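Take a look at this one chain, the form predicted alone, written out in structure tokens.
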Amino acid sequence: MNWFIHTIGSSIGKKLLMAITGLGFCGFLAVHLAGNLTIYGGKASFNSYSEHLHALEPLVTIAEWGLLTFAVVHVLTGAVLFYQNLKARPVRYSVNKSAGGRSLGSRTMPYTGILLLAFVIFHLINFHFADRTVTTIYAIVSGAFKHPAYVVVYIIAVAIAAVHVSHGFWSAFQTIGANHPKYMPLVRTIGTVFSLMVGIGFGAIPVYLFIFV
């Protein structure tokens, strides 16, 4: 045990635990996005697919509380990262330079991270805890989007998202030890498209809903 958490307090070990908890949210966000396009097959589409969901409660369950731990770890160790980023160097470069391959997605990873966090807050409290019981989840997800302002947050959220899986998805298999020059450039291509899914697959939904339905 006392390796565990000498690994865990080490600062490579910190990198691990965002690396894994950050692939397991992008495969949430895959496993979200293939069931949030049932939408576009109408009101009994997505409630049947809402349904199916909810016969499987216990296993959703499970499923949520898992992320929930993953959300607290992964927040909790950035946190940290990037308060001990800055007690290292206290003094910002004069110069903001992007040597090294740095990118958008890499220079703003914990300011992204902020606002992801109070987007999916905001998200929860409007569809996962909205009332269901005289109501369907295609009615609370078709009428919310009928007004302009969630559509803008909506997609300024899936934006800031992409931006951070952009960085986030290959420097996870870099952290975990697949940084071969052979197979990095692949996986930051397969990452650029993935951050591309998330942002026009989630962005065009309320778009969509705001337009034609």
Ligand code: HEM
The other form holds:
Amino acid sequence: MNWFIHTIGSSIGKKLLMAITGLGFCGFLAVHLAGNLTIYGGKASFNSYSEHLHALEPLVTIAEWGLLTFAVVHVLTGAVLFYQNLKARPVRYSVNKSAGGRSLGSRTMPYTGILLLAFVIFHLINFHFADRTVTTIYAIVSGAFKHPAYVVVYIIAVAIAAVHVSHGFWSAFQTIGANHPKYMPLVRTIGTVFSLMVGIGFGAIPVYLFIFV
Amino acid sequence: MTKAINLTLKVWRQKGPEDKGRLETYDAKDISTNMSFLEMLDVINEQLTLAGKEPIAFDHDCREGICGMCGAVVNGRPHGPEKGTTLCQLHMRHFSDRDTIFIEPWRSRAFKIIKDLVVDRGALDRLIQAGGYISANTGGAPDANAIPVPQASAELAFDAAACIGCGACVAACPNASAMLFVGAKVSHLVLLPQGEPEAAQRATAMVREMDSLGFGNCSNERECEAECPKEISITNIARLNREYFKSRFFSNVK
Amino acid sequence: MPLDAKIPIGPLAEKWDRHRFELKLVNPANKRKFEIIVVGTGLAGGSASASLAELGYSVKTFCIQDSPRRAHSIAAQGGINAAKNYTNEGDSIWRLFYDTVKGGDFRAREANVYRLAQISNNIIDQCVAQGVPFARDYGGLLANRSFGGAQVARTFYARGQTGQQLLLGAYSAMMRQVATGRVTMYPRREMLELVVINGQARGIVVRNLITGAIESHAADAVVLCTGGYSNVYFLSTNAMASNVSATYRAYQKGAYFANPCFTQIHPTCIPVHGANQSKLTLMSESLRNDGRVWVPKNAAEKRPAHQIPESERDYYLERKYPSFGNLAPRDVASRSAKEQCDSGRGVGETGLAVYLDFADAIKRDGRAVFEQKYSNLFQMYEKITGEDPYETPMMIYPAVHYTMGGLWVDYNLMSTIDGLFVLGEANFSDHGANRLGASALMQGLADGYFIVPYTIGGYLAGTTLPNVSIDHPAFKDYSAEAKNRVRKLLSIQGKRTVDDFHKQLGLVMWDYCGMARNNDGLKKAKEMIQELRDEFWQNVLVPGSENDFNQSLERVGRVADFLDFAELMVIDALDRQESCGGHFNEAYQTEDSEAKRDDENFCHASAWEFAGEGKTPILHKEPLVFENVELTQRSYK
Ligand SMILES: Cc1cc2nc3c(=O)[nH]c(=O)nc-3n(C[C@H](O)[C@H](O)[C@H](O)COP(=O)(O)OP(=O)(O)OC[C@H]3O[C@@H](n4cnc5c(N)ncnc54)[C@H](O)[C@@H]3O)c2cc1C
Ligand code: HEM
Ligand code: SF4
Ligand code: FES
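Please could you give me the other form, the form predicted in complex with protoporphyrin IX containing FE (HEM), since above is the form predicted alone?
Full complex below, order starting with the chain above.
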């Protein structure tokens, strides 16, 4: 397995880890969003979604552990890359100017990433590890979003996720080598659409709950 | 038409690798807009020399955009603001009277500064040495037309082979990564049937060497592609990634 | 000592085969023990280093630039010739040979040129195997284009960057040998001395351009591949670091310099824009297929081109050469442009340019067709001049481009110093008085890949080489000499910069030893050069110090050698009382203003021997014997 360690330890290997885990998160986000949409169906529909989900045990636990592993890999590898990249240019330029290659997303990957991490922990404590013995998930969620502060935090966090994904999505394809002049424009479009969906889809929920529930 | 403009230059001056270096200010007076950027520096250097000072050291040779020797970061842009242009082919008509121009060397841990704007790009040679070749000893070649090469592959190979090894991609990359350079070479050779046999070996060897030389990691910022004077595309980086994975996961290369 | 070119006997077509058979071989196990120094990493040096190392020799390679890949060969645009006859037009080794000899105005050595034509095909094979992305047809086979001086399409090309791609091929082959340890690469080194011990070339002294250290390197043979000396004119299409220093130093140590006055001037370059211009850029000759060259009839003309009516334009090439018109050969077109400008009818801000007008062709073919053919050239032109050639006519002027002269070598490419081999543009061997387009690349690679690897073996196997290391007193002496020279140049601390002197020298050479020469002018130039040299050694100002990266110091050494060498060029030009190829003495021309050769008295290569500082060099003649081609007069009327 030595060759394997060597491979994932190389610059491109680390990128591969980022891409696989990042795309995994994208998949998770898509599923998560689809599930969350049931909240528009009202209390019953959302609670039933939650129950159905948990009826899938032990799959959910496996998925959770999987996601946790992905998260550890994504965060640690991201941290290593960030540190190495910083070191690769010990003296910075006094004037920095982009030629138009970078985007808001690409510039801010490590920063949006770390904010996302903070948010994810916050989010998990809030909802995932919340005590559900006396109340339903719907009550917890709708309760939380009665506070404007929660709404604001969530909207900001979701916007950050959208920015992260706006670069991350196509970048992951480039990393795994799937860049072809024929398909890349499509991948980029999907990336943009997906990040908008993440932003609007997740972002609308707290607003909806705050205003209408 | 020819005009003369006056400029303020802020040039990075550094006596040697150990010196700390600093930006120094020079007035460039009466610069004809027909001059190239390097000719403008020539003029400043003549003035410095006559004033008993040391001229600004900068690398250059062909002055027609092909040798890859010139290069400096001008107002934050490697090779200056014009697209697809080396510093030697940048002309002063792209600047306006009273502009202030910052001129800095390529900055990367892999490129040590030798003096002023001159850096050591030996790392790029070491990358080629690691595998940027086809092992074809002199004398053993079959007839040139023995193996047809699809025109489209030949053209793509050429697009990648057009790299002049200037290092602007490294200078432009926010992470000082050399992926465009390596991607261009790996692509050039793997796109040709002659380069195919060593593809796996080459991809692994070149990436390994790249990682050992102190370059950063690619994060697909696309600044390299935007600054490359030969407009080499990052599809070559994707191809490098593919070739690397093929080599690592599907070949016998250790 | 009479000059012996060591041309093998036998029929022309068999000479090279026979010679290779007769050359002694070095035992493969012993090759490693032989050290060979290669100076220069252009097509010649790069290919030689790679091939010699592949054979097993221990090679040390030197170049001025920071990387071997940047040698001046990288700039060649058009292509490389080979007698493949892929186009089925009836090309053959013989035809390539004949065209080259004729193109060189019958001043090249038959046997060498024939060998070059023979090898040309192997070069293309080798380059393709290395991954050179030559242009291809739809079917995937190699494409060819036609070039000046030939009626068949035999030029292989890689867009407009043939030199770059060929050089990267040679460079990568060489870097592969660097990885094996058989080539040691020394970039940013400038050769300052050739070390000759007991009449044999045994090493070099170089300056480390980063630290300023003077370093000695010993070897069993030295191969010079240091390119041409066009920069004696200051302005040329050559790269800035191109120089004569290495070959001139060899000349001073006993290698004969042949035909120094044979220089080539290319008619279509972007004109000089002002006093601070540092270098000239070539515009492909192919433009003359569709462009019409003209100047205003009236010397006092001030209007922009498009306001000058047809009746007031002089299409002088069409007027003077009705049948060839704008496609007159390089030397003729160049000289005519100069004539027009000298008579005050030149255009542009400096008056040193003529129009190359595409209006008629654009009208005829439409802009789309035109863009397809020339868009990259038009873009390059626009980048440099800021003018759009679709709107206003291009301005062009001739520029120095290539030097046919170089160190004299025999058939083995060995100079008159034993063990000193000279390849590529640095030697004089194959192009006579004028080089055909796409033949320099061919020659550089032929020399490096396919000739010197055998002939150097013959030398090493057949020579007794006493052990020499850098502890030998000769190395100490030469190093001291090199150091003293550096110190002397630094100590002058005069009032004029290096470039200032170089520019002045360039002007003298351009005016009097350029496109057209005459005896009075040449004599005057000789005096001017001597005066300038005297002033130089008293008044040049070199900033900075010796033990440092010091680009002014690099340049001053080169200019000092150009100042010496320029005189040799003028002496050679004065001696050759005929016109041939690139050497045009106004006193010798046909009624059509063509170069008029004097085969009776000048059918020889002039090889000059250094006679000591300030002494007139000694001329040795190598008679040129033409057994296979008939000497004829060129006409383009
Ligand atoms: C603009 C242009 C276009 C051209 N186009 C064509 C074309 O289309 N077809 C064609 O056939 N020919 C063309 N030529 C000519 C051709 O490019 C050259 O003649 C040829 O490349 C010379 O190769 P070389 O190896 O002899 O020398 P170069 O490539 O000049 O290499 C010289 C080497 O020697 C080194 N060197 C020099 N002096 C020293 C020193 N003192 N110490 C240490 N190292 C030294 C340099 O660093 C360099 O590595 C063109 C030339 C020009 C200028
Ligand atoms: C919902 C959560 C997340 C998603 C969907 C996601 C997605 C992605 C994707 C697809 C990439 C692109 C990989 C590539 O370029 O190959 C990426 C890169 C990155 N991610 Fe995340 N990520 C998430 C959370 C995080 C977190 C929590 C962190 C850090 C603490 C983080 C840090 C990074 C960094 C630094 C990169 C850039 C790596 C590089 O290219 O050098 N991400 N992410
Ligand atoms: S890829 Fe472009 S920027 Fe990078 S070295 Fe090559 S030519 Fe220069
Ligand atoms: S000097 Fe050669 S590319 Fe600029």
